[in-house]
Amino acid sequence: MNYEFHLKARIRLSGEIEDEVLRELEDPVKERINKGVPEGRGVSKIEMRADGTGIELEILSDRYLRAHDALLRIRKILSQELGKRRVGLRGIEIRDYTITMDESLNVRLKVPFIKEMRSANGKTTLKLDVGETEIEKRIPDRILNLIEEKKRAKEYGSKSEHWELVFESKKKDFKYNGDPTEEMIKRHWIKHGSCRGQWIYGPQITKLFRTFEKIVIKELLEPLGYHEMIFPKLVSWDVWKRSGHAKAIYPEIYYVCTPKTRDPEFWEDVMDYYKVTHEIPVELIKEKIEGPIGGMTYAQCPPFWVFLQGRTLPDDVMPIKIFDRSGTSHRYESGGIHGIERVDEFHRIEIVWIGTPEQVIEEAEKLREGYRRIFEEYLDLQWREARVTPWFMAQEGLTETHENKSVGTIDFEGYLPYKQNWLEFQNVSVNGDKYPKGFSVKLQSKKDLWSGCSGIGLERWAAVFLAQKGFNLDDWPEKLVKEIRELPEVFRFL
């Protein structure tokens, strides 16, 4: 896409200069401004006019040297030249900044720092509300990147080629045709927790969860040399900024706030209100807590990367293979919660591996082979694999980083007979250099460093397995029953 940048600004000075002095400076500015830019490109117009203790500027340019970058170059040149005359630069005022793109956007975009947007005659004009600080932080560039990202997101949402079937198992005889969540409620295996999208899991389903974990560790993680770690479950904004999730995570996280103080006197009115009314004064509490410091873990692996942040690793420790199963993940599912397979609070084994691109791709294939073996031998499922491109990777520009599609995700989907539909219940993702770059992790040899992750959702494994096999252990695969032995009966209700 082609852009035209039109910027008007005023540079404040520590003293007055004459027009004659400014005319002497025009040639050095024009000679140096387009340095490194293709001939005939960059700045096409520069006008400078002395205005007492300031210089009025007007710049017209193209995308090869955007006007705000040209302004910073001019500031540097003038600082050097005027310094010889004992005149300093005091700051920049942006009078007007307009960017025109040769495309008519057919949607209205609400983007920070844009005070006006209009489309006509196949072009779109943006009027920016920015100052010197925003120019220095390259905010105009980020605005244009954001617009491009929103366009890609719209195109991505309308395409089907981000889902590609790569394997489908043999059809299986289903032993059950009901909704497993409803059956577990009737059997008192599970009960809704006090929060939305949350379940309390009884001894039977918990035993099934733990058996899944035991099988995964015995058949997959231990043979492949994985080591267990404990990842934080409270994630700060800095982690999400580095992982890329800060671009779009806001509608889906559970926020965490801290009290302004632990002083009981500060909280006395809250405590007294509850004692008198037996109601929680939520509005009063809001006044006594700080803004959110982050949220509960949404994707389990990002907070792990702080462990490696800013470090250089020797090549001989690669590949690194770790996993975490220490706590819950939380995701606000809006109106989409259903049964145990789509919840706000869920339990997962998160597998992470790190190495050279070749090592990461090879490990991903080993995990896929291991999952296939477990799904066939232990669970006897009807399932399929699909290659997908998660939107978080499209946001990071990773969709085209490897010509053979090695960067991306394989989803495993299990068939739900009662819905006559498929449920994604497992994945293997090769994330490329997304996390090593975001957290400044390097290899001693300077080779590329990649990572992968794979989340085993215990609720979804159970949802697929029980939907196909039901609740009679005689209908369950022999290898699984041998591992689980029996389901404990602890509670009876009158």
Contents of the next structure:
Number of protein chains: 2
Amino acid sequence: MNYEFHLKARIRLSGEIEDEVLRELEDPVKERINKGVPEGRGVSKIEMRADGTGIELEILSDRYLRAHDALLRIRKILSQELGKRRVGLRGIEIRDYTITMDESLNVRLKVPFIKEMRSANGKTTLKLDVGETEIEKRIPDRILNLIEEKKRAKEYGSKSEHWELVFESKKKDFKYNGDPTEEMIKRHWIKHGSCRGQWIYGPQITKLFRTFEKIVIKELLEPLGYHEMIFPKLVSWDVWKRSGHAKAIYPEIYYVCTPKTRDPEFWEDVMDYYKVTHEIPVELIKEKIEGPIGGMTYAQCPPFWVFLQGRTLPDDVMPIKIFDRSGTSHRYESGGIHGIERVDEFHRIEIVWIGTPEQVIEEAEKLREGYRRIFEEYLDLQWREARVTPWFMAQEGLTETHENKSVGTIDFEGYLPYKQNWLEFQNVSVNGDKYPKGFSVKLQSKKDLWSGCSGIGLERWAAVFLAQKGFNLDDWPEKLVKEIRELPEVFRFL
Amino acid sequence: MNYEFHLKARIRLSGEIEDEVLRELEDPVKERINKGVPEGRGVSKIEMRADGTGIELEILSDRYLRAHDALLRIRKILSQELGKRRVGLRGIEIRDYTITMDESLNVRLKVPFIKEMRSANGKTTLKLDVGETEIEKRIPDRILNLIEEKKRAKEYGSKSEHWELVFESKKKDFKYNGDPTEEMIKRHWIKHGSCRGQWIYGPQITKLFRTFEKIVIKELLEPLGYHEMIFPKLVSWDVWKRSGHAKAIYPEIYYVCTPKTRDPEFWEDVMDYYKVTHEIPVELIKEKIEGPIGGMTYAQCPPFWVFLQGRTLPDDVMPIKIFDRSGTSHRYESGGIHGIERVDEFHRIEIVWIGTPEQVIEEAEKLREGYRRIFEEYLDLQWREARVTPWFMAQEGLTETHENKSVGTIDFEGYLPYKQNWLEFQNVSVNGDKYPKGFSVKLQSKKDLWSGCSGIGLERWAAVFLAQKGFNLDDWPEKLVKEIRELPEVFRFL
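Switch from the form predicted on its own to the form predicted in complex with another copy of the chain and print that structure.
What follows is the whole complex; the chain from before opens it.
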């Protein structure tokens, strides 16, 4: 796509300048403006006109030097030249900024800063409503990036997420053909919590979850030298800005708000209202809370990275291998009743490793091998593995694969006989330099620093396992039964 | 306090009645109105006047039959009597409702439904703004209860929470005199998370937490026959209504709000704004979320009770013994920087037991003995135990003890040498029938059903232990070191 940039502005000065002085300024401006820009490109026209205590300015340029960047160059040059004459710059007012693209575009941007956007006859005209601050913050550039992004999304919109089969387990004997969630409800193993997509897990299924955990720790994490940490479970905007989640996860966040104050008197009307009506005055509460500071855990590893944020690590501590299983993750999923394979509140062991690209890639392979061994020996599952759009890209709303072939996500999918369909039940990802870059973490040697992560969804493991093996322990693999010993019977109901 | 109730209302009818008919109705009303009320008490005056298709009514009464309750009685009687004459009741309009108390009161209620409240000359006059619905919902009664509650709070306001020493351990040798949080920061064991009162726990301190857990499970929970469950970590208003927390915890809740919809188009302006400015449009998001549906976990056991809600259990499964350690709790604590002994996000093993009163009381004793053994043998702590206001009453804003002496909370307090002060680091509570009642859980035999709970704060245990024993493993009790083996060294920073 080709661009034409047309900008009109007025530069305010601390004193008057004569037309003559301005003529003297034109030379250094015209000489230096296209520095570093290919011959014949960049700014094609500059007009400057003295106007009392200001300069009226008109710039025409192409994408090799966008007019707003040219404006910043001019500001710098004028500031130097006028400084010699004891005149200062007092700010810039953008009178008009029109960007013309040589294509009709069927995209819509919902942001302030856009006065008008029109497409017709193979052209798109964009009129921006920006000032000096917005130009310094590179708002026009980000608007153009977003237009390009939306244009691409329209073009490839129908293309679904990348999916490429890379491994398939042997076919297995299924011992069961029912929906495990239904059966667990019947057996009082689980009961719906009071929130959407939330289950309360009774002793039997919790024992199964904890046995999965025990196997993962014993067979995978301990032999490979992983150590447990505790990652935060309330996530601030700042973390999601750095992880990239702030670009796209809004429709699925469980947002968190804090009280405006802890002063009990401030809350007295809410308490009184409740005590008198036995109803929660939600609208009144809304006025008394700050609003949202972030949300409940969505992806599990981002808030860990604050531990390393801004730090430099010696090369010899690499690779770093850690995991967290200290709490819940929450996503606002689509409504309706789903089983434990699709929940709003779920439990996951999150594994993170950090090192040189070679170390990170090698570690991902070791984990994949370990998982395969567990799925064969302990769970006897039928599963397959697929290379998909990297999770961190998917969660930013992207559908491509990474430019670097080593960076990517392997999804493990288990077969659900009762649905005759596959369910993604865990993944292994090499995230490249995404997180070290986002959180400014460096190696002492300045070599590339990469990371990987792998999420083990306990609900998903159970959903796949129970769907294939059912509820008769005689049908379960011996090695698993040996670990689980027996399922506790605690409750009975009338 | 004595009350006088004076109510004026108009009952709307489906047709006109003659004065004569009304006279016929007066007899059954006057005859039946004070039924069950002590002689000479209750309603002292009733006046009824036919008025086209309505009856004007005036009632004067005392606290033995509040005028609004009398009104409901009259409605019932009239409905029966007029039914015989094919006239129906069409609703009641309260014209004026004044309640007079024989005391000056220095309390203030911040609720709708109160038109005016005035105190002077040893009298308080309360004019209510209520309709038929509010009377059916017992709003006037709850207003009077709240007045009594606030009056009591004023009288006993300066009285602090109940506190009564019941046990003291032996004096111990302290090996350390520093603030463990400071030392842990220096050692990179912990780092502040990106939210207020939130820490990220590195491998060493996490190992200590998990060792505490292991000891509690091995020495206490397994021998006593406890089984693990997974309690929800997002708590709805409905749970807090039933648990009583809805009365008072508003100043400390981390509120949770859900998106109004998952439709990505609805969120496009938020995403666009972020992509263009790299700033989160918090005000815009506020308009796009539903107002709080509840909050993050405050007390850990209430959301478990939904598992039993509305159910009847056979007597022979009692006592039920369970625990949860599946996630974080969050409280909006007072600002400023605190150590790990006072945090907004914390980790706790929550133990719950349910049974007959005898079973519940006996179990609490067993737990206390178990804790004492652990604190002596594994942690070698100096601690004390105090009987305090039951936690579930404290969290409802009350300061008294329970009327039943067996119901109550024992706080365990550990000594912090660096602060020369005590820190509550766990508790054991007998909660009486509070939770079974609140969540409608019954025994088959209809006998009393009680419950207890005990929260083990991992941060608090660590805060007390490290404050007394320091960071030199040679100073730590042998039995603990044997469990912990070694503290993992994973990170180093430049």
